[in-house]
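In the block that follows, a single chain appears as structure tokens, in the form predicted on its own.
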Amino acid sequence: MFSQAAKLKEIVQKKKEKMLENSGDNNSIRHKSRARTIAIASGKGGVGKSTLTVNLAYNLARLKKKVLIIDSDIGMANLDIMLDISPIYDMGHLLRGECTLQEAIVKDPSGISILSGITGDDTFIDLNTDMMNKIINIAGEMEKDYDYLLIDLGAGAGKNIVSTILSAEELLLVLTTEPTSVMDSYSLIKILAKYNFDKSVKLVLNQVDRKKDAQKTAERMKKTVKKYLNIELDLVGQISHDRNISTAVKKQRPFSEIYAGRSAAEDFEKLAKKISGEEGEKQSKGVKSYFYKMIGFFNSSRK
């Protein structure tokens, strides 16, 4: 089992070192490199993530960017059904070699890519050499093509999903002020604080009927946080509640499609406007960045 991981890990140096000398350096390909993954995820189910997730790829998309969403929510992949399409292959087709990326990802109507992720196997998981060359060259076709990767992750704090949010270049967290999302929302923040995580998460209070009240549960997290576990919370959006969110999800539509111009409608416009006016602020590090080091979790899970 440690030759096997030491010998990826040897193939996955290998590649790093071929992209540098064919860019000349690391900032040239930093300067290349244009997609940002953001993993999407919550301390406890029935937030709205998935809603969140859908809504912020069509607000995006509205704003001419390129969107992937990756469902990797595994054992509970919704996305497909939110939006009423039937993908035939998903990430597992795609590493064993069933399909290419093309056939794999999922156009929505209003713009919006999807892969669905593994269900029910645990390929991604249980890497091989073949598979980890398969997932760089993936990686380097989602650089090509899209703005922004979203990783729609499952609730809570499993193996997975920590290895998830610590390879991606961002965290999105979704809760609501009820007293349980707060609480298992600190609880996963403090899990990747074993981790050293030294990003900033940013926070998006979902569900929300006053929005006085979600400034000041945003306000207590990020003070108790940055107190205890010494990781700085951004508040970027509020979502106001809507009863029409749950009539959108059973017309398989995103809400911001068919209720623009409601409150809700507005708040997602405005979350999208505010991730993508960072995208002059700081350098993606790309897409390759967060397989790459998600490999490296994998490799180091198996010693």
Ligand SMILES: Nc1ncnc2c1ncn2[C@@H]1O[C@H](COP(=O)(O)OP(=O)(O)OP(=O)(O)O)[C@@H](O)[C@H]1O
The other form holds:
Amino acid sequence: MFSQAAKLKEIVQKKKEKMLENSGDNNSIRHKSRARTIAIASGKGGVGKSTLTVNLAYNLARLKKKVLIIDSDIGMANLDIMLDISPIYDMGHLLRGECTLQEAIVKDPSGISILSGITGDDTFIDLNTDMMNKIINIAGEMEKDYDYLLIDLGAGAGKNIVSTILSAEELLLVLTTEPTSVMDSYSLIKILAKYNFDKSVKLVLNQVDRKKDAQKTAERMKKTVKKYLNIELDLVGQISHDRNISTAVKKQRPFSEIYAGRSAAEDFEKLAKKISGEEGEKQSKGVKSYFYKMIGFFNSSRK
Ligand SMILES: Nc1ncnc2c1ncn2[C@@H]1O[C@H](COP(=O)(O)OP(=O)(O)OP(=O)(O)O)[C@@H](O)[C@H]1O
Ligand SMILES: [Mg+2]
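Same protein, different state: after the form predicted on its own, show the form predicted together with the ligand.
First the chain shown before, then all remaining chains and molecules of the complex.
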């Protein structure tokens, strides 16, 4: 694993040098902050991760942010149905060189871009220099083209899910006020703590009927998680329960687009503003860092 990581670093260094050479003048490099990589996860299934991903992406796009969703809920293809898209390629095709990034990404008319995740681990079996080169190139392209990578995960704490959460720079943890959802969220955080997870967890309470209840749930969790796991929780959003969210899924459009003005749409907008308002608080590590870490996890799990 060490030699592969070293090789990868060497590739990146060479690329950086080449970029400087080609630019002729360091000042001519476009100064865009690195993309933020945000994993969207939950302990319990069906709490609203994909709904949140789509509507957060929609509202960030309205704030002029370039957003790429990676649909990592392998085999479920929920986003395809939610947005009525039919991707031909996935990340596996991309990494195996069977398509370009542009071909693999599907664009929704609302301005969101979607890339389907890898549908099998076999893609990484031959993680040779050529493939690492490809990954770095792809990461570089994503870095150039996007401000946000939102990674919509499946539920639970499976190996791939935990690796993705630990590789991404930020974690949005979606839950409801139901005790089962709270318990499963706690279990997921406990697993992350075992891996020395050292970031704060951004909680989004979804399907909220009374904001007071959501606040209480978050406060209770915050205290317990701080006391037993020494991890900070930050309640960043509360999304109202709205039956029209299900109607929007049936109409295959983002809820925020067709039900603008409703309370839940305002909640999604508020969340997008809060998240984008954090920009500049600290320099993001970007897309390459995310892929480096993913490769590291993959390599260590092969041993
Ligand atoms: N705020 C809300 N109000 C009402 N219904 C909602 C809300 N958010 C999500 N839902 C509904 O809850 C169901 C699950 O939502 P969604 O598919 O987004 O969950 P998920 O966490 O991605 O599920 P999975 O774990 O299967 O990937 C859907 O029927 C959706 O319409
Ligand atoms: Mg989902």
